[in-house]
Every structure is written in structure tokens, then in C-alpha cells.
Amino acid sequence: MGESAIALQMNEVSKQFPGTLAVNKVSFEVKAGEVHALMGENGAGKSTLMKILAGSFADYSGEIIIGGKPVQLHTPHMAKEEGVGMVYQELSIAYNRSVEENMFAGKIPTKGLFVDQAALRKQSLESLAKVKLEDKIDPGTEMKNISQHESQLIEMAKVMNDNPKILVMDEPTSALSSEEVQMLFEIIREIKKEGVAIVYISHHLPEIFEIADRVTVLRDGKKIDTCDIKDVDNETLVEMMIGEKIDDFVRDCPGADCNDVILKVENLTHYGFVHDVSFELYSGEILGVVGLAGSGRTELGRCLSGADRVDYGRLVLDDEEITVKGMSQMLDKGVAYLSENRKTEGLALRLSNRNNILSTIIGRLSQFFFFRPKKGDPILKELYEKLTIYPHDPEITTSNLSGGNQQKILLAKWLSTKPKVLILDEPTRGVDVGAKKLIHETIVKLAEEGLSVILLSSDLPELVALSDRVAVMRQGHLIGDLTKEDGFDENKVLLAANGERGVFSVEY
């Protein structure tokens, strides 16, 4: 199959859910040996279209042609047999099993009645070599000891074991640092050279311009256009995705009252992760915290919220000294933590939006030891309007929402507690530009109302736009501050995160 040959054609494909036409007569094609970006807001239909290709839905309509041959893809097995491989955003990993068992689940080599350990190890190392991990990971290591980045690559290696003709990647960089993204791109370019057709779903515009050859945009289940990447720019893509122009969000003025300290942290330590961290957080301040992978940024947020233990240190919240004992205690004191992984740590996806949002305030909504969820109706109404959650129905199961609306439900869950300090860990990861702007505006409005925010983010434009001050972490230590008064930009923040002390306003 030549490089310009069409590997995949989807003609007039549609998929109906109860009350929603998720994919509406979409025609889409991908060439062999190209990276084809698929973009759109959350709920635009891109993931549904790719799940049709992966055989997740038997009741689609339209025609699918792979390698010039019409095919029926009514089960994942049928899709795999036709050469479709899909790396999902939510990894399918058995964390208590080894790397090699995960990669070859269902097809582990045997010798008689026993596992052929030598063959399994050999095949695993060959598979890991495809994603440049053969010298970094022992195949016998349990998956619970593997980093998120390496887990993502292992999942890709698992899919590549089937030698797919078409590889679909759904938000593959959502949990990766900038260095890890570049490593992933190197692997993608090598796969591309082998003639594999790659469909790349992402919300990150810089990634699209770096890795894609062409881009197709969906909106409200319909195809808007397909363009060569060299023929479009950021503004054009955003306008195609949301139907109107959208300006970059920049916070005009800080909301912090620097005379009112709401939280004082002294020598906070969680052995092995966070060491002697001290800082002050002001009323109405948005304090950005930045650091490279392994800097202790997330661990700091988890310690402050009681999710991880504090081995040593002192916290004073609103003039009250607190010994951190657990997350429920800190929530009662007014510290809420929005975790970076909404799927596994933030939400119970099988519950309704109502139950997810109200889960943190069950005690307040109970009477005679019985939970009265209807008492939460005024709270739900206020939060739905503030965050423009769609659809406007709290009884919908959260798993049925788009990623952006799931993130809004997670934010609503913690806002329902009326916190004094809100810790946000990657609050806009995996959401579209429209939802991102709304979340940014909500964060600023909350700060203007007096809420103090600690923003843990690897998104430098987001961090620079929102923060009054940026604290920089490196190897578990807080090494300095950058203040808005002295001026900071993405370059300064990145230099500081890499240990360049000359850019700091204040050093620790």
C-alpha cells in the first residue's frame, strides 16, 4: 500500500443515542502513512466516531472501507481482525499484574499446560522496543509500579502487537509532561514511516500543528471540514470547532488581598516526595504551582488536602493551627482538592450527576440519619447555572457526559462544599477550548469573591494567564516565587522549573 493510498474511508456514518444524534452522516478518510488529527469540542462526536471504527457500537449506519474493502465492524474483535487498533484515553490496565501479562493478555505463550516464561519475556522485550522502553522496564514489573507515561506507552505497545493498519489515539498526551510528549511524537513518527494510518484525537492545538499532516473538525456530530495542517492556524481551528471566534483568555487584574493570609504552611514534609515546603496563601489569591515531572507538585496538593499523609510541618488555616489527619477533616476545615484524574479519583461515573455533586455534603443534606438528595436542588441549580453544565439534567449518569462536562461536574462537587481554599490539579486537562475558557472564568470569579486557589498545572499559558504568583517546585522542594508585579511569562516559568534561579522574584 503506497503512502498516498487511502487506508480508511467512512462514508455517511451515523450513530444515534436516546435523544441525541451523536454522529450525523460523517464522511472521513485517512491515508496510509499520515497522522490525521480529529478535533472538536467535548461532545462533538469524535470519540463516538472512533468507537464505531473500533467496533464498540453494532448499530451504526453508513459504510466503512478499509484498504479498499467494505467491512462490517460490529464488535471489537471484528475491528481488530480488520486491522484497527485503538489506544483509549482511559487505559485498560490490570495494575496488580505484570507488564508482560498486560501486554499479552489473552495470548500468553504456553509450553504444554504452563506459561512459557522465556518466550513471554522475549516477546515482551520486542514489544517494549517498539515504544523505546526495552532498556527502561523489566517486563516482570507489576503495573502498579509503572509511571503514567510508561503505562501509556505500554498500552500502545499492546495495541501494536496486533500490527494494526489503522491506529487511533484518543488524547494520548493528557497525562504527559512536555518532555514525554516529545518522546511519544518520536514513536508516532516511526510508526508513520511503516505506513500505518494514525488518527490522533487531541484538544491541544500546539500538538496538532507539530504532529499532524491533516485535520478534520467535527461540531455537534457533523463534519465541518478537512484541511491540510499547513493551510490553517489556531484561530481558524478554534472558530471551526466552536462556530465563533474566541479570544485568548488573559486575567486583567489580580484578586488577591496581600494583607490577609488565609493559609500559612511551614516546613511541610512528606518523606520522599515533599521536603520542608513553606509559603503563605492570601485571601482571593490564585497561587500557581509549577514543576517538572517528579517535582512533587501533585504530592503537595494531596498533602495539603489530607489525601496523602504529612510527616512533618505546620499548617495555619484562617488563624487556626491544624494537624492534618485526613481528607474528610481538611474538607470540614474548608480545604477542597480537585484531583488530576477525574475518571479514577474524582468521580463515580456510574452514579448520577446529582449524586456526584452532592456526595461531599451528604451530612448537610441528611435528616434523622437519612440522606435527602432533594434538599440539594437549590445547590444543583446554582452550580449548573454557574458552570453551564449540559445537559441541564442532574439525573443523567455522569459517564454519559462529554469530558468537558464531566470536569464541570467534578468542579461543582467541590464547590458545593463552599471551601475557603480550593486546590485545582490540572483543572482543564482533556477539555475543549470552550469548556477551558469557562473554567478559567469561573476560577477568576471565585477568586474575586474571596476564595483562595492553589493551581497545580503543567499548562504554562493557563498558569501564566490565571496566577497572581507562581511558586516553583523542583525535586520536592519549593525553590522560588515569580510575582506578577515583577512580570513573568511562559519562558520565565519554564526556566524557573528547570532550576534557573536568576529569574526568581523571591528565592527560598
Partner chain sequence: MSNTKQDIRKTSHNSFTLIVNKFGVFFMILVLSVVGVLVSPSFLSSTNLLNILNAVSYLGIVAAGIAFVIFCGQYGDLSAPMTMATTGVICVEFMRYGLWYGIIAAVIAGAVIGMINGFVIGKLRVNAIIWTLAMNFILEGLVRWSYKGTQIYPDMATEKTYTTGFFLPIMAKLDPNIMDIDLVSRAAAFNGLATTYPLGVPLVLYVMFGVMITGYIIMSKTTFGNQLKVVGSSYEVGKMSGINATRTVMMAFMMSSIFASIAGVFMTSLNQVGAFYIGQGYDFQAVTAIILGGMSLSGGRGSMIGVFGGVFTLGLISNILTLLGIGTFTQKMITGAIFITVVAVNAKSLRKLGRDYA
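In this text the structure is predicted, and so the values were computed from the model without any measurement. Residue numbers count along the first chain shown, from 1. The term rigid core refers to the most C-alpha atoms you can superpose between the two forms while keeping them within 1.5 Å. What changes on going to the form predicted in complex with the partner chain:
With the core held fixed between the two forms, Arg309 has its Cα displaced by under 2 Å. In the core-superposed comparison between the two forms, Gly334 has its Cα shifted by less than 2 Å.
Relative to the superposed core, Lys418 undergoes a Cα shift smaller than 2 Å between the two forms.
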The other form holds:
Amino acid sequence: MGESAIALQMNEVSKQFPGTLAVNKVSFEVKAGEVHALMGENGAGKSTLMKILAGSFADYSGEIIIGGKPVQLHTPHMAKEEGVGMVYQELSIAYNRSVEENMFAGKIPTKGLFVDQAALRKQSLESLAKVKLEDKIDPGTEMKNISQHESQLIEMAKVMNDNPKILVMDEPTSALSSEEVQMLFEIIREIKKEGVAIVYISHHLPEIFEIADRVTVLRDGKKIDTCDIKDVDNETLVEMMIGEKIDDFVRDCPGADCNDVILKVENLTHYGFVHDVSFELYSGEILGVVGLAGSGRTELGRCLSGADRVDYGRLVLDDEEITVKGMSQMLDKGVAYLSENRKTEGLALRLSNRNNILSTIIGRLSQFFFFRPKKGDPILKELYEKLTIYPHDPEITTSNLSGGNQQKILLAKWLSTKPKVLILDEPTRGVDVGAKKLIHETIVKLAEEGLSVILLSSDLPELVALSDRVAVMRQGHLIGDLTKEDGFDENKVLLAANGERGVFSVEY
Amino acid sequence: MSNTKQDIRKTSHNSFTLIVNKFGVFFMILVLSVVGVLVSPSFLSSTNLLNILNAVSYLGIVAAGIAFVIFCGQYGDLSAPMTMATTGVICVEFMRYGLWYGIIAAVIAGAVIGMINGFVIGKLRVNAIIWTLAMNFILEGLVRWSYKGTQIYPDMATEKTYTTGFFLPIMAKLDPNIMDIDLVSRAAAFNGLATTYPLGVPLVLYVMFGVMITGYIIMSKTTFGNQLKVVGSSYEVGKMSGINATRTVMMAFMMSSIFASIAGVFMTSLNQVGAFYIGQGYDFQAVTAIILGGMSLSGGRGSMIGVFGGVFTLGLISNILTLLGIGTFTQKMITGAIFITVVAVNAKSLRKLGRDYA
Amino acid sequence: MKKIFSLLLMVVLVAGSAFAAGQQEEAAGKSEAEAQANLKASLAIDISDVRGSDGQLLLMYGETRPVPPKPSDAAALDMWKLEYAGRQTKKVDMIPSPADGIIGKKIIMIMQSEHPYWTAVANGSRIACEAYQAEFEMWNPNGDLNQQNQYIDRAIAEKADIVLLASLDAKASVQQFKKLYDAGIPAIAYNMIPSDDAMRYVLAITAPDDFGQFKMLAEYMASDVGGSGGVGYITHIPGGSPYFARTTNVVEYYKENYPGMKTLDIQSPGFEAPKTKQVVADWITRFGDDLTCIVLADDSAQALGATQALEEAGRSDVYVIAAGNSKVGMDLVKAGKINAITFQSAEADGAVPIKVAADYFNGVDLGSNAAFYLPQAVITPENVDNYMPAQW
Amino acid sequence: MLKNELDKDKLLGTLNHNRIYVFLVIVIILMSIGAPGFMRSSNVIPLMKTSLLPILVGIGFTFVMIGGNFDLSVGAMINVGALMVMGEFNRFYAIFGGEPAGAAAVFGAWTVAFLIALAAGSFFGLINGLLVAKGKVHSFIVTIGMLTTLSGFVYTYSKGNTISANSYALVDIIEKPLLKLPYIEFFTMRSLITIAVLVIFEILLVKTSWGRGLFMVGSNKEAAWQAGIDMERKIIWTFVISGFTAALGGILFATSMNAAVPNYGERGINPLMLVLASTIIGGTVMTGGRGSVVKTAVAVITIQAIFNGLIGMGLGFDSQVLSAGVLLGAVVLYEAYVLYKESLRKGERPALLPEAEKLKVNHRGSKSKVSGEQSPEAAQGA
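Having displayed the form predicted alone, please output the structure of the form predicted in complex with the partner chain.
First the chain shown before, then all remaining chains and molecules of the complex.
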């Protein structure tokens, strides 16, 4: 294809969010017909940068040049006009409507005044053919009857309908199996041949090396560098992304007193979600749980904490057999669960930090039906100091804090219950590096103090660095664990989770 | 966009906006009071102020209840009018055995209605407007059906009276002597509820303040109130914080119905007759007062003090306009316009402060 | 689409079969001799001594007031048209009476709303109908004009012999009565006096003479307070004829006869005690001692609110009159809190139209501009006991 | 008809979507049995005529609800339309020369009055829409405020009076049956206009890209926004449509009687509540994204048929209110229950289901084994 034209150029683009400068004067260019990987930690600003490109914000600053001409991208519509297509990580689907309507939302073919149903059907089939779904899916089906993986492909087809010059994909593979990933890559290669510039966001290194031509790394909202994929290797990329050695957090000692079992789980089952999960958790241990999206990792956490129903199984906590009845009961017994969805399930953003942190212990701080907020003050003070939450004022509304500090508040909320077992689901999602480091340190410190932690994370470096032991979940089953003695690293863990190699002796 | 400070956002853009936002309704009361003084010299007299409060006391009681529902993140309780009417007639039925029997029966009936509402809405997450509307229809049908379109007088005891109603026929069967009860003195005590003036102030005003203060304490000081705040601002977060969200929502609706039943008893006493039409229109009026008082429909924000302010504001507007000699319907128009303006301005200032909308 | 069609097909099929089932209509028709016998039996029924639940005679017609000449002033003419609606209307040719007796006739009564007053009205009608052995049906649109229109269509469809209609609105009743007339069904307007236009199609009106009553009441008050004072008016729902009869009528009456009776304010808080209370309390603040009289359009909720406000302000000097006569109102009169109310027998309101219908079927000439007013009286603390117990 | 399991599910889904037709059929059957003569032309026509007003109002209401909002001001909008068409007619009739000017004046005045009244309804709807879409105030609050304002406005406009037009020319045209035949008699100008508007708006909703866009907005705001659909403008339009159709309903209702009352709908089951209930029963989803004006109309007819039939059975208003409440409550409960069940199964992995069935059997087996061990003992004890 030779030296191709520059399809997209972004000059000194910035975007301010309440509390953070999410993108800080980033300059960035993509050539036509290349796959340009955009990498960075969670919260590095890559998603924000791409949302700017997709027209999600009206108030970014800086210059964007597409095909040599400066453009304004203030609405999704404007972005589309300029040839930017975006596949979001969180699919935007109207589940009440049919596949074809979703695919052609905003540009339904019309004949005269009316919708041309025949043309719509034809075009949707054509469009589905691009993602090889034309035989599998009837375009008239309601979206809610479509599986996650197919929805993703439909979303891609939808974007391709606009014949974009620039296609942005935000972590498209996070929910896919390896065969599905290969299928997706084939499709990407075909699109690439047509001269479309592709921006590919992922933090899955092997994928990057497989598909990308160039890579740009962001950190803390700033661009670190752009390089050819041939010029870099795994370690340099990681170093660029992380900035400092992740080894800082590595616990070399799994703890000598990891001997007494604090939690024993036998055959825990929630039909259709997790089946027959058995494991033991030692006091002061950090047990990482790894699994692809949909492996039942989160559901396991929810079952253990009483958020979801437990259909069958036995739970022994601190030598006491427990029948799981509900969350408040499990909280009283000392099991806390930090949800992965901070905004919807974790924090009431409209309330003050004080209210949020104390929300779990309202009952405990009460006497004769009356709530005694004063009794919470020492707890607040302790937690604020322990987690260095900034600013040091518990009366501030939580939504005014940065993501990192919000996450600290969330952690504080659960620590305030003084749990024996703390289940952390993605504790560092959407958090800046500083806060991430602090949260990691806190987790380690807590474990050293004797708290048992179950860490559910898709952030593999984090998982590997923090865990004493890694349990692997696949398809709703816990299929075994890797201990420090076995020696696990990111690759090994990833492969185990993907189930591509039978590394485990445990059968199911 | 040149500001690169990685800090938390300034909590106030403009201290005036903040003040208006925080004390919104009291700021308005201040303005209205100034207007009132200009309109009539006797505006600030204690009798006039007492009158204003007196006029909105029934609304105040209902609003204090519905405030729990709105605080809980639900849109309101459209079953409040029929709850008032139903509990009113039940009170009249039971006051045959004594005033307290009547009041307790009414409150229990209110609690049951609220429990049903709350269970359905809290457990199945039904839209509150629709469900309470259905409930209102059902209650209206029941009351009309059981009283055959007549109204029930506290001091009347005829054969006919004892064959209609919810509990009267049962009571008449159980207690053949029911006809012999001296209803006139009982009725006098019941009707006296609305016409008693301890220390020269109507009893219902004490009740309103009592209800408001109780509501305030329950909402901000108790375990339930604080849990309600979390559940109200986000049901999911509440549920995931180990709070029994269903029970919390249920209790919010029970508060609403119990307070409505107290208002219903007093309204019935004021009208000296139990009938299905008592309390009509109080649902929307209460929502108007509550929203004016700074509560937001998204829940978890606002306080009982604001609700009092909202109720008082409605009384003030009406008082001033009547003092100006403006007719009822123009008053309605002006009140509506003020309400819309206030809400729109408030929403705008909230957005300016970077919060979600009202 | 196909499924919708099949569903619609089902609807049509069901409808068709139901239609077929409903089509058998009873064949009617009476021989001449039968009609005569019926008439004779009907004429023998006399209900003039039947009393209502309050001990008053059910069938007292009040005397009709003389009709003054039409005024020329447009505003005054509007009021005249309301007050004397139908009294001088040039009517269309009325449907002639079959003169075969009331017994067995199908009388359909359409009411206004579900309210205790109307329950009492229905009571009165039922008593009268049972006495006359007429077939009686009573429909209640509950305040919904749309529903009331449906009932008119329905009455026509059911081939009623006569329709008694208390229209929800005087002006809207033109079409209602016209429709009935066009369908060949005689109609009596009761309770509510329709507009002058509507009266063209109406056989007769039977109603409380609200205007006359209030003139009487106004006169009573004016003479009691010495012909001068400041009057505050609480109205009925604006627009309806009770609004004009109970408020504008009094205002005009005083303007004409007692210039000393000054109008201070007119407010419409509806039938809500707390709101009326607020308005009266505001009046007391605003007018102070200038407020000496209050005219109320309702003697229950409004009266309770007003008297309470007066009581709280210690203003036992204010003279209060109201339209009557509910139990609450009479209790208030008895307690001396209200000075006078009008007498309006709800049961007579229901019974008189039946009596008029009976006269019509019995071949009695009703006269071309027939108006039968309910008995009129002012209830005062002195005579209130005669009217107890209340009808509603 | 059922080819396989999938078809069965599909059919059940379709049945649920079209449940309102099933309701109607059931109601017709029950009422025909309970109230003889229910299906007679003479009964059906009044019933249908009564439904005309709520059907028109229901159109706009459904649009608003599909957009995910409420419009509680429709009841007041009806009065605005009704009073303004009468008031403005009288004003312009006089301007155009009144009775001496003849048919031209009548026609001209009606045209102007219709336009003004419709414009007024749309205008108030526009204000609602602007406040909701641009002002970001919750529609529930905005329309309660509008309801209060307008109910004051209509009284002030009419000075509390009923207004009737000074010419009876139109009422004869609009209410006259086109053909004097059983059932066909229903077709008058008024009903034809209503049907036409119903069809136009159904087409707008289902057949145009605008309508499809509205469904997207109601179904998922984020997705619609990303698809470049102008959400705010669509929401504003739904309120304008609501104001328009409610005003039109009021206009036609008033002209059919040649009178407009300022307090229509303040007593009884007011039109707002009726329309709200019909819209929900007709299958429009409260959170938006699904609904149909035709189904709303059918629901209106169903409810009116219930009312009518109950009267035919000799029951009173109490039974009407009760039945409306029970029907609405049942529909809402059913929908909520389905959603609740769905939420319990959300995220369930289909691949695991066969295995779950096996596990269930095993677990139950293990339990029954336990009880099986106990039962012989119990038998011995006995």
C-alpha cells in the first residue's frame, strides 16, 4: 500500500472533567489503512480521547484534522459526517427494538415519506454479511434476544454502515472467546484493506502485536510516545504504560500465618451463573480470581456476599456454618463485597462522602432506632487517614471527587464494616495511577493485618502482583488454582483463563 | 480549558447561586414577605400569619408524608386522596367506641394501604405513579361501593347506616347494642378535633408541626431515615450496601399513608362527614409544595424543613393574592407559573453547580 | 400484520354473534282498550300526600314568580335569560302525549354526579316511581359530560318513553335536548335549568328556583342587618347557573334594592373547607370590621370553613347565609353559626319530575312554558327543627 | 402453526404485545353475556362516540410516553382547545360580519378559531417540551405545573362561563351521521377526523424514520444520541403533538355540543387518568421505547366497553372505578413481575442452563435422599 495519507490528526487536544484533566494536550495521528493501537492503563485517557473523536463532548479544546481539513466534532452526528465510526466498549443498544432498527438508527431508508421496509431489510442483510451474521440472525429480531458476542458484531456492522474513514474500536475483544477474536481480526483485516484507518484500543498485549501496525501509549492523560509495533516489545510497552515498575507492589511473602481457614466454600451454586464452586480462603490471604468476562467471576462475588441468591452449597465462615440469606446478614457476619460498578451499585454520587462511607453501618451506629452520626467520626477519621482521601472533608458531595478518590471512598465504605473477608471486584477500574498504587498498598496492608481478600480483577498485572494464589474460573466453574509455588505470571494466568491449554490437573 | 489543576471541582461557582440553591424556598418566602408587607399593613400581624399556617396545615400533614416517598426516589403517591377519604370513613366507623379507637383504626388502615403500595413498588419496582393511581381507583371503588353513594355522619345512627360501610355491618353483627351508643357526644368529640383551640391556636396546627417535626426526626435522625437517604438516591446502591431496600421503600410509603390518614381524620372532622370526595387534589398540591421546598424527584435530597417552606410558600402566595383581591383562578394561574419558573431556575442552577437535574 | 388481522377477525366474529344475539327486540304495542284501562288506573294513583325522609311533603310546587320584561342591556339580558330560561321561549311543537297512563312507562333519569345530594334525589324519584308503577332507570355520568352524552344516545337507543335530564351544563344541553327531541323522546329538565335555547326542546322544567330562593334569602339578610354592610361572596363553580343564582343574582339584587350592601370580594375556592377558611381569614385581615356579611354557595364544606375562620377571629358579628339544606348546614343553623339557609328538598328534586311525567302521560295539559319550582323557604334557627332530619 | 419451541415463544410474545386485542375480545364476550343488547348498534355507537375524545388525547399521550415522559397537563389542554375554539369563533364571527355575512363568515371564523385553538394547545405543549428537553426538569413536575397554570388560565379566559358558539352551523355537520345505517351511523365528521388523525399518527410512529427514531430515543437515549438522532428536538415534538391532539380532542368535543365548559374533567374519572390508564393497558411501556397509538385507542374502547357493560348490568359508578383500578393494577403488576423475573435471570449463561437442570435434579435428589432416609424412620415411629 506504500506510504499512505494521514487520515486523522489531533493537535494538542485536551478535555477537562470535573476533578481531572482527562486528556492533556495529546497530539496523535493515524494513517489510512493502518491499525493504530492505543494503549494505556485504566484511566490513562484513551477512552476519553476516542470519545472526543466520536463527538461525545462539545467542550474539548485543541484541533482535529480529518483528511487534511480541520473539523469540529461536537456531536456524534458531526463526527459521523466527518467519517468517524466508533464501536464502544459498553454497547449502546436499544434492547426493545429490532436488529435492523438498531443498525440503521438515525438513517433508516425511506421511500417518499415512509420507511422503506424492504430496503431496510436488504441493507441490514448486506450489512450483517460484512460481519458474517447474515445466516444466523433475522434482522427483525428484537435486540434483547441477541447474544452479547453477536451484539458486538452487530454494533460493528452498524458502524460500518456509515463507511467510516476512521474506525475506532474500544476494547472490542473483552467479551469474546479466542475463536471469536480471530473472526473479528479477519474482519478488521478486510476493513483495513479498504483503506480505513483503524484505532484499536486494548490492553491485551498479544492482540496488539498480532493486529496493530503502530502503537501510541497514553499515561495520565498525556501522550508518552508513538512507535512502530516492530520497534517495541512487551516490556517496553508495559513500562511506557505504567511508568514505574509494577514490582513495587509485589508481595514476596504470602504470609507465614496463612494457615487457618477463614472461609470454606463447598459446592456453591447459583443455577445458570456459578456451579459447584469449592475453595478455601486463609486468613490474611489475597486470593485472586481470574476469568474472562462471563466466566462467573463477578457472580461468585455476589453470591458470597449475599447479593445474589445461593441455590445450593455450604459456606463455613470462621467455623460457623452460614446459610446465605441476604447482604445485610453477610455483612454482619463479616463478608463485604465491593461492586465493579461504582456509579450504579457502589456509590450514591449525589450524597456526601460521609453518607456514602457510613451507609453500610447505619444500623451499627444506631441506638434505639436513632442514627448517631457522631459515632462514625472516629471511623471516618481513621479511614480518611488510612486511604489518604483528598480533600479531607467528608461533607463534600461524592460526585465532585475524582475517580480515584471516589474509588477510595468506595473502599472506605466497605472497610468501615470491619470485614473478615473482603471481596474486591475490579477495585482499580477507572482510577489514576497514584490512586491505584495507594489502593494496592492498602490491600496489601490489610492482608498483612489479617484480612482475607478475594480479588476479582481483569487487570492481570494487578492480579498477579497482589495475589498469593490465583483461582481460575471458566464457564461458571472454578477449575483450579495457581499458587505462588507453581509460579504464575500474567501469561500463564491469561492462558489458564482462556482455557487454551490444559494446565490444570483439576477436572470438572 | 486552560485550567489544568487536577483538583476537585470548586464546590461553588457563585456564592449567590449557592445560597439561592440552598435556601431556595426560604429566599422566596423572604421576597414574598416583603411583597406582603407592601400589600397590606396587617400582613405581618400574628393573626394573619397564623391564618396562613392554618390554611395549609392539612396540606402540610399530607406533604410531610408524601415527602418520604419523593425522598425515596419515587415520583409521588397519587393514592393519598383516597387514603385520606378511606381512613376518614374508617375513623368515623370506629369512633363509635371512642375517639382513640377511631384514630388508631384510621392509622392502621393507612399503614396497611401504605404497606401494599410499598411492597409492590419496593419489591417489583413498579412505577409509583401508575401503581398508586391504580390503588386510588381501587380505593375509590371500594369506598363508593360500600357506602352506596351516601356519606357517613359521625352523629347519625340509623338502621341504614349500619348496613353500609367497611366495618359497620360487621360491628353491628358482633355488637347488637351498637345502636345504643350515645353517638352525639362521641361525634362532638370527633368533630371537635378540627375545632379545638388549645391556647388559641387550632389543634390541627399543632398536629401539623408535630407531624413535621416527627417527620424531620424520622427523616434525618433515625436509622430508617438515613437508610432511606441512601436507597432514595440510588436503589441499587442501597441494596448493594446491605440495606433492605424493599423494606425501606415500603416504610416510606407507609409513612406517606399514615400521615395521609392523620390528615384524613382531621379533614373528615373538619367536614363533619366521612365521604369519598375528601382529600381530592391533595396529591398534586403536595408534590408542588414538596418540589418547591427543594426536594428533587431523583430522591435523597432535601429535607422536611424545605417541605415546610414549600407548604408555607403556597399559603403565602394565596394569602397575598387574596389580600390583593385577585380571584381564585388567576391565583391558580400565577401559582402554577411561579412553580414552573422556580423549578426551571432551580434545575438550571443545579446544573450550573454540576449536579444532576431535579 | 397477519396476526393483527386474525385478531381483528376474531373481534368481528365475536361482535357479529353478539350482535345477532342482541337483535331480538320485544314487539310492543297495546290495544286502544288496554290504553284506556291503563290511563284509568294511572289517574287513580295519587301521591300528593307522600312525604320525604325529612317529613316534608314530596310534591309541593312552589308558586312561579312573574316574569319581568326582557331587558335591553346585553349583560342584563344574559342574566334574564338564565333566570327566566324557558319561561317565554318560543318552543318547537312538543311531542304530543300518548295519554295512555304512566303505569309501565319506561322513565330514564340521567343525573349529574355521584354525590350524597344525588343519592337523595334518586331516592325521591324512586319513591315516586314505585308509587306510579313505572319502569325506572337511573344513570349517573359522575360529572363527565362525555359520559352524559353517551347516556343520551343510549336512552334514545333503548327507546325510553321519557327522559329526565339534569344536564351538566346549561349551554351544552342544547344539543342534548335537541337530540332527544329529534328522536321523538319527550324530555323534562330537572334540577338544572338549561339555557334558553335548550328550552325550546324541553317539555317542562322542574327545579329549585335558585334565583328566587336567593332573592328571598338576600332580602331576609338585608332586612336583618339593616340594609347596609360589606358582603363577601364565596361562589359555586364559576360558569354554572348556581354561580349566577347564588352570587351574581344577589349582587344585582343588592345593587338594585339595597345600595348599602357593598360587594367586598368574590372568591371561588371550590367546595373545600380549608380553602374557604383561608379565604375568609384573609378577608378578615383585609377588610377588618368592614366585613359584615358572607354569602355562601354551599352550606357544608364552605360553611364549615367560613364559620371556623369567623370563630377563630372571634367575629360572631358577621352575618352568614348559604344555599341549603344539608345536614351539616342545618346543624350549623341550629348552632347559630349560620344565620339562614335556603330550603331545597333533594327528594322533591327527584320526585317532582316524575309527577310531571305522570301528568304528561295521563294527558294533563302542562302548559306551553311549564316550570315547576320546588317549594321555597328560608331556614332559620327558629324553624330549623321542622326540616330535620336532613335528607343528605 | 407451532413449528417448534422458538415459534411458541414468539407466539406468546406476540400475544403479550397484542394483549389488548385479547382483552377487548374477552370484554365483548363477557359483556354480551352479562348485558343483553350490548353489541346492538344502538349501544355500540354511543360507546364509540364516548371513546373519541380519550382516543385523540391518548395519541399525544402515547407519543410522550414512548419518549419516556409523562404529560399530566392533557386534561387541562382539552379545556384550552375547547374554550379557545368557541371563544375565538365568537370573536372572529363578529369581526367577519356575524350572521348577516352568512356562510363565508361562519366558515372563515371556524377556520381561524380551529387554527388558533390548535396553535394554543401546541404552544403550551411546546413550553412543556422546552422545559423538559432543554430545561432538564422532570416531565412529571413540569406538567403538574402546567396543569395548575392552565386550569387557572381556562377559567380566566372564559371568566368561568361555558362558552357556546353563536352559530349552530358546524355542529350539524360535525355530528351528523354520513349514512343512516346500523353501526355505520357511527361515521360522522367527528369520528372520521379522529380516525384520520389516529391513522396519520400511527403511520408517523411506525412507518416513518422520525417515528423509528422516537422509539430509539425512548428505548435507549444514549444509543439514539450516538446515532446522531436529535433527542431534544424529538422530545419537544412529542409534547407539541400531545398538546395538539389534546386540544384537537377538546375542539371536536366542544363543537359536537356547541359548548365548551371550563371545568371539564374535574370530576369523575378525569380524562387524564383514563388516558393514562389506557396507555398503560394498551401496552405502552412506562420507561419509553414501546407503544402504539392504535393499541392505546383499543384500550380506550375496552375500558369504555367495560364501563358501558357494567351499567348495562345495572352496576353503578363504584364498579366502574373499581374495575379500572383492578385492570390497571393487574397489567402493571404483570409487567413488573415479568421484568422482575427477567432481572433475576439477567446475565444468566445459556450454555450453563442444561447443566443447571442436571444439577437441580442432583441437588434435589440429594435432598430427597436425606428425607428418604428419614421417612422409613418416621414410618417406623408411626
